[in-house]
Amino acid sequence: MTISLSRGTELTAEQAEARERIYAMPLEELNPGDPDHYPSGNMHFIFERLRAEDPVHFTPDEHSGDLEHYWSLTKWEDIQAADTNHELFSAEGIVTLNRPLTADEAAAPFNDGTMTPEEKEAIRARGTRSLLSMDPPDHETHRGAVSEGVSPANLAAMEPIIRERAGEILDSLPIGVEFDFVDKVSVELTAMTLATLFDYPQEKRRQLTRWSNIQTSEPGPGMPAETMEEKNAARREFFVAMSDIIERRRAEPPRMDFLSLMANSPHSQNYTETELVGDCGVLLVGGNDTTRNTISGSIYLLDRNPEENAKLRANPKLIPSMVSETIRWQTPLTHMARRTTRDVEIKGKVIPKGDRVAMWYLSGNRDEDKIQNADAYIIDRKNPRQHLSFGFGIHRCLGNKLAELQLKVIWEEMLVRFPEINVIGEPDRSHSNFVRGYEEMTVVIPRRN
């Protein structure tokens, strides 16, 4: 049985106890943004209850931890409606439910040690803007600057490169010996592809992974950055590296990588420093987390669902469908946040102007009113691409086709090499309310074909 299944599925004693505890809580105390719920999968029980009892849910300050008060949309139809209406639900200056940054934290990437308190506060007040946290017309300008990097023609050119690298990675894996699949395969393939997208030195590709991991997690023991000082130092490293590369690319002939496209955009000379680091950060995280965690998720889910695994191995033509079902079931990025531009009424609840709203893709992807048997993992669904994981509207995931391509290629190459891949124990899952990922997952490959 897969972890975090709920309705209609037999639960473990631990899951049943967690579900009972969540259903016994007053509704106003439910905080779906609490990252403590995510490694265990218990957030699914919160979303299950909210979809049934309070689909437009308010979490007040006293129950939101350090996130401050916010609203949650948990039903498919409401999420889609909000995601496609940027006039009512603005992305300006907001991406996720992360806690607000202090002036020092906001200014850290840009601070060379000479910044005044007033300058730091100005950056904090302005917020980090990116193509994900802009409304039109700025959004179109920033997205358009880099979209050619994942054009159909560019993806066609990248496919043989991805396939060659996937083959090299898989051929290097040990047989009959336990190893961490996340590190050896998922991280390695996505790091190679990300370095190509940035035209960044392949020998330094794990720097990109590190920067992405630090950017999407709060500091703490065992986290990618253990202190806020370490996180701020890494954010500055990333900004300086990207700024230097973009400056060099402006003096070079245009190429198809993201940084060259950004450097040679007629608009980029007018980008602020916060917009520059914001766009680079979005491309970094988008190119890393979605694909990496879906690759790991597919290994885990097929191991825990042997009937689906047998279907795939009997019919490799199901790979594209399996990829889409894994992206739905995994939902690698759990939510995006917006801010209302005026009072908005949804299902009898009035969300005040200026309040934050979380569109919980993870919950919408389990909405039984939209997806039949939504908690189950079924690789041959009739409409496998019917999911919320890439978002809707103007902010739909820029690299969704590249993510699907990498997943298709790695599975085509795995099927011809390995008759089975067995997951040992439970993986170590990410402690995050945004990235639904895997830190480590031990597997063993008994033999090659």
Contents of the next structure:
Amino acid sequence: MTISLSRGTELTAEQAEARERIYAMPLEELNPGDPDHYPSGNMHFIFERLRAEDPVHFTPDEHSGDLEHYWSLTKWEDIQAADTNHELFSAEGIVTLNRPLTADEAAAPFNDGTMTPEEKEAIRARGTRSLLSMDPPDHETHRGAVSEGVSPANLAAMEPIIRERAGEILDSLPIGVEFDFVDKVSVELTAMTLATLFDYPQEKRRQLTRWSNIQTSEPGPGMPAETMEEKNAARREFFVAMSDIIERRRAEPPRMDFLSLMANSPHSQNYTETELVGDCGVLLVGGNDTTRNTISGSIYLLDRNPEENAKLRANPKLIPSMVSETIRWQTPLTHMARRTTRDVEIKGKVIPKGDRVAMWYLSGNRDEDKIQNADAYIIDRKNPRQHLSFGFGIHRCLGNKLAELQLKVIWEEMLVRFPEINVIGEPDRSHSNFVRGYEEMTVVIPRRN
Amino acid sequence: MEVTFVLQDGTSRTVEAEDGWKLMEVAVDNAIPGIDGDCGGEAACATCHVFVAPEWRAATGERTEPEQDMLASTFGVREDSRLSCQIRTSAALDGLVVEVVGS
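Could you output the structure for the form predicted in complex with the partner chain, given that the previous block was the form predicted on its own?
All chains and molecules follow, beginning with the one already shown.
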């Protein structure tokens, strides 16, 4: 049985029940950051209710799980205003809404096994430092050091390489047999691109994927790291590997990859260890989950929306517009977090100085006051580039054009090869309040063109 | 008024514009390649980056504060860089020439 909402999207009985349950809860108990809502998609009902009833929402400690208290911005206009006001909404020391790190965790990348509790605590107290968790002027120094790696000229040089790899990946896929599209295509293509961006050995590219997956997830059974010890060890491995490479690149002729650019930046000699691993980590995650999950998302969405799929196949010129619509609908990173630098009043609520604020891009991208029929996936909608997924302001996604390029190329190459790609069952979705993605998605390609 | 966009491939396109519009909006309405205007004209995405021809530098005025912040994190910025969403069309800019940078 399905129930139609006013705006024309249909819910299963299970979803309708979840929605009813969420609408029956006291507002102050709503915790949009609870990762348990994400695999089911139920966070959309929370955001739908918050946009209507409590657009600037406070989740107190007692209802935040282990996140500790925080604010949520759920309307497009408030998210854009906060994202573009780095003086009121500071990125210093913060990237996302996560459980505060323990001293052991914070120190893990730098701990050779001899650190005292005091040394670990000092590292924890200094907090996160990276190009995504800094305000001006440090932000410009760190971003400026590496931005050339995804400059328009560099992307133009990368396009034929990406196209050749996409073709090889697609030509190797089995026909008429079920396989995991996430592993065989989405991860494979983005891992190759990531290895190029870091000039990291291609044969070890899956190491980059693993480090990124571990960094963005809590350890547990079935997760990229099963235990905290495994997670901490992987973060140390990443730090040691990146520091070694950067040290070596200082002695080599300058190249255009991120690590050479960082090595040859006059500022990088003065980076702290925290900053070095912070910048490398942001570039790693930024180039990994985002594009990968949007590629998988496009396969899922076009399978579930046959009319949109027919439009695309009839008119491949819609690829760029389909790519933007998928980036909006998927919102592969659900939010970024900031900290207020003084009391800030929005829509009658006062956010006290120093509180954390989550800017929920995922919610803003479904805001009906900004985007008509926002829950629907429409590949030829009027302003497809109008979405929050890349963020706005000085921290706007550095690799957005590379993401669009990879999506465009893989679809151009898929359309000429395969008349259909069918998703079997429901994909396995990520258990995360930050990375909105797919762990596994079974597909069948019945035949080639 | 008329505005000329010098495109990334070296060709030029001259288009008609009414007064009081953001130059980015004029470009998007005329499908000028390389001008996307993703943020809707808030100087928050740098997808409408142009170089202003020397003879038009004074008439187009100074960079705004958010524009300055955004340009500090943008590719290929020069002294004559502007975000075209921060330039308003007016009779005083009739004949304006800008070069599309692309992003």
